[in-house]
Every structure is written in structure tokens, then in C-alpha cells.
Amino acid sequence: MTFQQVYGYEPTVQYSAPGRVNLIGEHTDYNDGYVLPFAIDRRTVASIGQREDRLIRVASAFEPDAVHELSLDELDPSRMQGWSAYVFGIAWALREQAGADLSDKTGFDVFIDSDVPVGAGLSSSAAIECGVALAFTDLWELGLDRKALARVGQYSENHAVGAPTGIMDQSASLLGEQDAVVFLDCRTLDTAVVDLALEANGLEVLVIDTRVEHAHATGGYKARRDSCERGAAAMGVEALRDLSVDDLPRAQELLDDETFRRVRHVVTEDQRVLDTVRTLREQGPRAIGDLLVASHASMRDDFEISVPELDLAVETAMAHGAVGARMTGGGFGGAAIALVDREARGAIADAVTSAFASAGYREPTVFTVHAAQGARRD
């Protein structure tokens, strides 16, 4: 299905986001911490049409027998439903979160297409919204900056479509560079653009898809934040990155079991951030593997996140010679990634592949990704 055979014309412009994958910093980000992710080579395409009404239609190829439609004068959460929620909510959040006037604006007839595997914790929802944001931004010369439309991105997650989410999967989407990382402070919204130098070192990142599904709008993502507020506000800072790991041990002495490793797994994964970073400037890829393996373990039993699934990919990869290996994304299921040479690429996705299937699980889906440019106008 194509936008000509939904809305009967072709499309005005098209553009299109990222997906990404982050390296390394997971749960940090709604912690005002810091997060490694890079924008992949597996992109989200919006073709849009202008309209002469305030009617907004939106239609995707994944569900081409739909089409959703909202007047920019209804725009409210309420009145969303489903994944096209990730649409309207980024038009309710421009007026909403940044204040743009849409009152003299007419709409779009919207056209979603994507190569972005869902629900493998790879943000194909942050790679709609970040093509859609940058669209709706142009074309009703609003002139926000990328960082604003973050935000934006942002905002309409966790409050159109509910999903408690930070601001990490919309920074990468929109601020992204080839073959290179974005280091980002979550409270300051500060960026820097770190060299990956993959290329050059030989390397590649495989993510291994477990195809187990995950859903940030149930409770396991929202339980995981709850307690990180609990510990922030029991050890009297703003948020947990205001702590060091010199603050473990009084930590451990003021909150419960589950609370402290909850808290742990933040303060020390903001640290292995800052570690990655440091260890990428001055040694390069080869050298960050161990931080990849001790992120993984932190988020299976401190953060405990991780499922058997993603355990698996973890443990054969590194068995049969990655650098370094860790679940990625929210959890619960979703991908891993592992950091390994070129040559030995196939060897690896066959190994993890002969894994799952000795264990009874599904086939995985195993795939190499590129860091790329990000959100653009084609």
C-alpha cells in the first residue's frame, strides 16, 4: 500500500527518521542521567500531502485498510487511540509542549512506511514521531530546533500515547551522525557527537531481535521508574544522577533491597556511560566491551529487566567472540546487540540462532545496523 492508493494523489514531500540503538545508558535518561544511544540505518518514512482543511488523515502500511482522521480542533489525548496516536499527539504536543499557534494552520494526509522492526526496542515509535515532528515543524514554518522538537517528541509519548518514556529515543532519532554515538546529558539536554569508528576498527553491531514483544504502557517500565523516584526522594536529591557511586553504601543502609538495586543499577550505569565515552576518546571500540557485559548484568539482576531470551544472546554471543554484548532498550524482551568483528558476524548470528532453537524459543531475528544520519527531509 502506498500513499497514492490510500489518498488517490501523489505526496507533497516526504521525510523520514531513525530508529536507534543505544549503545550503552539504559533507564538513565528519565533519571536526569546520561545516555549513549546512535541513530540506525533502519529508517521511518512520513509522505505527506497538504491539505486545505484543518483535517489531519493518517494511514500507515502496516495497517493499510485504516485510516484515522482528527480536526486540528479536536486535537486531545482522549481522542487517540492505537499507533496513529503517535501522530496526533506530536501535533498536540507542538501546540501544547511548545506553544505553536495552530489556530490559522490546515493539516495533512500522512503516510507511515518503515523498515524499523517494532516492538524490538529499537524505537520505531520515537522514529515516527521524530519524522513527523520535523514535517509538521517545516511545513508550518514553526521554526523549532531539534533539541525543542525532542521535547516535543517526548512529551507526546508520555502524555498522548501514555508510555512513561525519557527523552533519549527522540535526541538520537533527531540528532544523530554517521558512524558516531551522541553523548547526552538528559538534564541539560546538552549533546556532544562522540566518533564510533567502527569502520575503522573492523567492528560491527549486531542486534538480535528475540521477537519477544514489549509494551512501555504496561506496568513493569512504570514500576521501574516509581522506584527510582522512591530512592531519589528518600536520599534527598532532585534525581538519581545527584548520586555517585560513593553514595551506594549509605543508599543500601536507607532503602530496601529492591529499592537499592533499583538505584544502584542507575548510579553505576551512568558511570559506565561516562566510562564508554572516556574509553572511546582515548582507546576506541575494541576497549568498551567489558563496560557493554557489566551494563547487561546490572539491568538483569539489579534492574531486572532482562528476560531468558535476551540472556541467551548475551551469553552465546560473547562465547563465540563478541567484544561485548548487552540487552538493549527498555526490556522486558525487545533486542541485544553485540559489539563483534566483521569476519565473524555470521558465525555469531548463526551460534545465537542454533542457541534459541535448543532451547525451545522463537527464531530470533539477527541483523547488522549502521550508525546514520538522522531525521532529514528526503
Ligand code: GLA
Contents of the next structure:
Amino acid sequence: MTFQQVYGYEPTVQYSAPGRVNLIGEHTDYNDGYVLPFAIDRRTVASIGQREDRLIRVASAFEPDAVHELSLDELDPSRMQGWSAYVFGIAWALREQAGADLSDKTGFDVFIDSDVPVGAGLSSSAAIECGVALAFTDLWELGLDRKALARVGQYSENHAVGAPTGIMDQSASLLGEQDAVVFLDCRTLDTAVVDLALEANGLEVLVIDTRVEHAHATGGYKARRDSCERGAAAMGVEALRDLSVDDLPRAQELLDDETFRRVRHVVTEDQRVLDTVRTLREQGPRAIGDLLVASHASMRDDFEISVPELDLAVETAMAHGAVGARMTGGGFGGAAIALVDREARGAIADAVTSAFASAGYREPTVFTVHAAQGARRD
Ligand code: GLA
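Switching from the form predicted on its own: structure of the form predicted in complex with this ligand?
What follows is the entire complex, opening with the chain shown before.
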């Protein structure tokens, strides 16, 4: 399916935005903490034609027969169904969250295509949101910068899609740069681009998609978020970001065991992000392996968001010579990453695949990703 086949004319512009992998800094974003993601070389493309009326129409390659439509006069989350909320929600959030005046704007025909795997924890949804947000702000001449668009994307995800997620995914998709990670302070949205220098060091990042499906609109993700808020309130701080590892003994006295372990994950993970940034700058990517592995252990044992498939992926990659490995993204399924020597990639991928077969798990999908440029007009 193409834009032309759905709408009967050629699109006028095309925007694209990438998915992301998080190198380290998990479940820290909604705690006002630090994250270190990078945009990947898997993108969502939004082809767009301008309309003269107030309609937005949306179609996609992954749902070939459906065209969803909504008028700019009817923008409201209750009118947005399924994945089309990722597109309509952006128009709504531009108005609700960024205060854009859409009263004199005309609509669009939008066609979405993507090679970001869905459900793998690689932010296929943020890729749609960010490509569309950049397109709409450009074409409507709203003059919003990329950080403002990240907020718009998050607002839409939280209130139109209904997933209580943080700001990491949209920031990575909008601010990513080639061969670099985005060091983001989620409280201030201050960013620094940090060189990954993988190629120069003979390294690659492998994604191991366990194909165990996760959903953040329900269940565990929200429960973790609630625990963090409870922990912060009990410790008398605005967000867990305001605690350091020196506060952990006091937290242990004050909090119940489970809340304490949730807090300990976030507080130590923030520290690991800072340590990773410093290590990358001073020693390069070969030196960050222990930090990645410690991050995984913390998510497995303290935050309890890993699953056996993710643990097996990490253990097998490490046993076969990976420099570091950890689950990435929200957890409860999705993907792990492994930092590997380029020459070891094949052997590690094979080892993981056969370990999954022996354990009776679904065959994982294993592929290399490169740090790529963020959202753009193509
Ligand atoms: C999901 C969310 C992000 C972040 C991660 C965990 O990807 O969308 O905001 O919270 O989980 O780090």
C-alpha cells in the first residue's frame, strides 16, 4: 500500500522519525532523572498531502484497508481509535499542550509506513508521533522547537493514547544524532550529545527482540511509576531524582522493602547514567560494559521488570563475549541490547538463538542498530 493507492494522488511532503534504543537509564525519565538513549536506523515515514478542508485522514501500510478521519473541529481523545490516536493525538496535543491556534488551519492526508518493529520496545509509537509532530508544526508554521515537540508527543501518548510514559522516547526520536547518544536531563530537558564511537572501537549494538509483547497502557509500568511516586513522597522530595545513593540507608529505614527496592533501582540507575557519560567521554565505549550489566541486574532484582527471555538474552550474550548487555525500554518483554565486537556479532546472535530454542522460547529476532539522525523532513 502507498499514499497514492489510498488517496489517488501523490503526497507533497515526506517526514521521517526514528525509533530508539536506550543505552542506559531505565524508568528514570518520569522520576525527573537522566537517560542516555539513541535514535536508531529504523524509521517511520509520514507521507503527507495538504487538504483544503478541516479533515485529517490517516492510513498506514500496516492496516491497509482502513482510512481513519477526524475533523480539526472534533479533535478529542474520545474520538480517536486504535493506532490512529498516534496521529490525531498530536494535532490535539499541539492545541491542548502547546497552545497552538488551529482554528484557521486546514487538514492533511497522512500515510504512515515504518520499519521500526512494533511491540519490541523500540518506540515505534514515538517514531510516529515525532514524525507527525514535526510535519504538523512545519506545515502549520507553529514555530515549535524540538524540545517543545517532545513534550507534545509525550502529552499525546499520556492523554490521547493513554500510556503513562515519560519523555525519553520522543526526545530520542527528535534529538538523536548519528553515532552519538543523547544525554538528557528529564527535569530540565537540557541535552548533551555524547560520542558513541562504536565503529572506531570495532563495536556494534545488537538488538535481541524477544518477541514477548508488552503494553505500557496497562499493568506493571504504571504500578512501577506509582511506587516511585510513593517513595519520593515518603522521602519528602519532589521526585526520586532529588535523592542520591547516600540517601539510600535512610530510604531503607523509612520504606517497605518493595518500595525501597524500586527507589534503589532509580537512584542507582541515575548514577549509572552519569557514570556511563563520564566513562564514554574519558575511556570510550569498551569501558561501559559493567555499567550495562549492573543496570540489567537492578531491573531484574530491584525493579522487577525483566522476564526470563530478557535475562537469558543478556546472560547468553555475556557468556559469549559481549562487552555489556541489558534489557532496554519499559520491560515486561521487548528487547535487550548487547554491546559486541563486530567480529563476534554472528557467534553471539547464534548463541542467543540456540539458547532460546533450548529453553523452548519463541525464536528471537536479532539485528544490529546504528545511532542515527532524529526526525527530519526527507
Ligand atoms: C518506556 C517509556 C519511557 C521510559 C521507558 C523506561 O519506553 O515510554 O518513557 O519510561 O519505558 O525507561
